[in-house]
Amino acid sequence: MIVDIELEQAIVELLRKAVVELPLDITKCLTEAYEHEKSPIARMQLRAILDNIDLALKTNTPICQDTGIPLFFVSKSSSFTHNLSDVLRKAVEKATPLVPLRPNAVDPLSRTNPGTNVGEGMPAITLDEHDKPYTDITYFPKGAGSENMSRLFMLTPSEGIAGVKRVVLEAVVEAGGKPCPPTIVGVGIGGAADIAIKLAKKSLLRPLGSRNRDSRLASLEVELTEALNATGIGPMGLGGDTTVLGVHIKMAACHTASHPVAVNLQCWAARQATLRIHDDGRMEYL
């Protein structure tokens, strides 16, 4: 059984893996746009973002000066019996310096900045429980210029299929090259108000190439993709045939007076990395 230092340790490096070394499906979705790309300025840019993965990863430097906001997606076994919390903060805390993390977490009204990453409701932890024997971490820091970009859609259960398309395609012409592009669109799709935005967050925890297992969504990813690409905003929004590396969808059922359509980008560096804890205390990075 693993203690609660080992774990905090654990999460340190699960913190530096995440803003220093970026997903091999994004880096390889980014090489691709690279060698397809066909405007001069955009192969200009995607070559920049390349060698800057390449560079963080030699120096072993953080991808982006915005390392984010402290989010974490937890899957718990039942056998599972730290306190979470507890060593989120701790690890959040130490990793801010050592890391380093820029210190992004701020009171919302005095704008106060511990230093820490830490404060009211941060890090913010989503806890799912399952039956498998083993309880996954999964750290997803997220900057300020691609969630700024977030958009909630309450639409007439009339508009369809046709208002979600509309709806997306609003939100990443309207966001431009402010989220960094090439983005990963995510897009939540019923539920409730709050429940469509957490489906469209954690939508982009999904590796990137994948297919949504429902039929229906993985159409319209294919072709929310195809027309956010046909818009020309481009890497960086300087132009060019990559605006999005992919979109992905999660649904949830709602009410049937009900449309939420909720839609959540994510820049070039969608940081990520995953701390697997088994029951019987060995760890691993996935």
Contents of the next structure:
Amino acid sequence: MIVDIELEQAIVELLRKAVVELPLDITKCLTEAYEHEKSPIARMQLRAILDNIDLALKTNTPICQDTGIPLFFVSKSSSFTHNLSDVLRKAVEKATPLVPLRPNAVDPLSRTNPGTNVGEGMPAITLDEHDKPYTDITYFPKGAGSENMSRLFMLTPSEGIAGVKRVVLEAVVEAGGKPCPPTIVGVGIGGAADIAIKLAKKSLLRPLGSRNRDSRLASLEVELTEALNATGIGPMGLGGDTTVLGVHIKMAACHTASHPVAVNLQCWAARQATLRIHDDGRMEYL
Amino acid sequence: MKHFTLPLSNEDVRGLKTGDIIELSGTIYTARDEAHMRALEHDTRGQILPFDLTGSSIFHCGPIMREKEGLWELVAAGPTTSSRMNGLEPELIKRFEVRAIIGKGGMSQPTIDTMKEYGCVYLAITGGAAVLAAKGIKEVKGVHWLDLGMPEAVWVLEADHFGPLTVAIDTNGDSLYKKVEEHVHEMLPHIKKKMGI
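In place of the form predicted alone, the structure of the form predicted in complex with its partner chain is requested.
In what comes next, the whole complex appears, and the chain from above leads the way.
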């Protein structure tokens, strides 16, 4: 068994990896977008994005100065006994000056910044249990530019799938260049208000370019991606053919009288990293 | 690519048009929500700011800084979303003769109108490209109002060919974002029709 301090050190490294190394699926889509774009201003934005990804990796520097608020998604095996909230909190505090991360977490009323990235309810941990012989800890730092464009729509059931299309289009058009497009659009359908938002966020954890296992959602994702890219908002809202890199949808059953739809946007710097802790104590970064 | 040395004059910025690509050298000040509010509060009370914004360029940016042996070192410095400052920017431009705002995502009509009247441009820099942007800053000259926290403090940066920056709002009231928005609204009926909504 690994001890808490070993796990804490591994998580500090997880945080560094997440903010410095962009997952390959994201870089691949951005490269394709650059090759596909025709407008000089759109190409200039994507060129800067690709050069920056490269430079961040070479210099071991965070890709974006907004290293986000610390969000963790954990899928836990029954043998995992660490005090997670304690370990993750300490790891965030330690990583902040070390990586370094920008201290982003502030008191929402006084707006004072303790400089540690921890505070009431922060880091935020979403915990699920599974029956596999390992525990996955995903670090998903979320920047404010895209998070501030989140929307929740409590539609009426009669608005149906057309309602989903309408509000996703509305959310992306209203956001324009503000969330650092090209974005990944996370959509949560069903559940209840809080569940729809959580589904939208969790959908962003899925690898970019992967197909939704639900064929209805898969075709809706394709249709929405095409529609959103037809708007012409383009990289950074300066015009172009790439407004979104993809649309990811997750759903849950909902009340017969409800039709919740949530939209959670992810900027192009779609950072995440996962640490797998096997029940036998081995650890690996996925 | 045109190159300018700060501070900028009214004539400098009035010669720029949307779509121009420029670079800046000289002193740049970072300022976000809290610094905008404090600067305006200070001025309203008749207090003089500890830095001179006349002819300056304000960078909507909350950088990552690292302190090494008492000196600040810039780690990453991309732009933040400018629209958060929509309600504060017109007053700042009017009162302090700010000549350039560097940011991402563009700003609303009252700011565009103020830029036209007082002579100020909006310069777009790619959001998220923070390591690349930091290459154009050669020195951190100082910091004001650090009690606001690292992202919200006013950082005094010495730029050396900082850019490329795209003139996205000019002194004629033209805005690249507005042009894109107009195009989007022309496209929307076709998109909606195709989706059956």
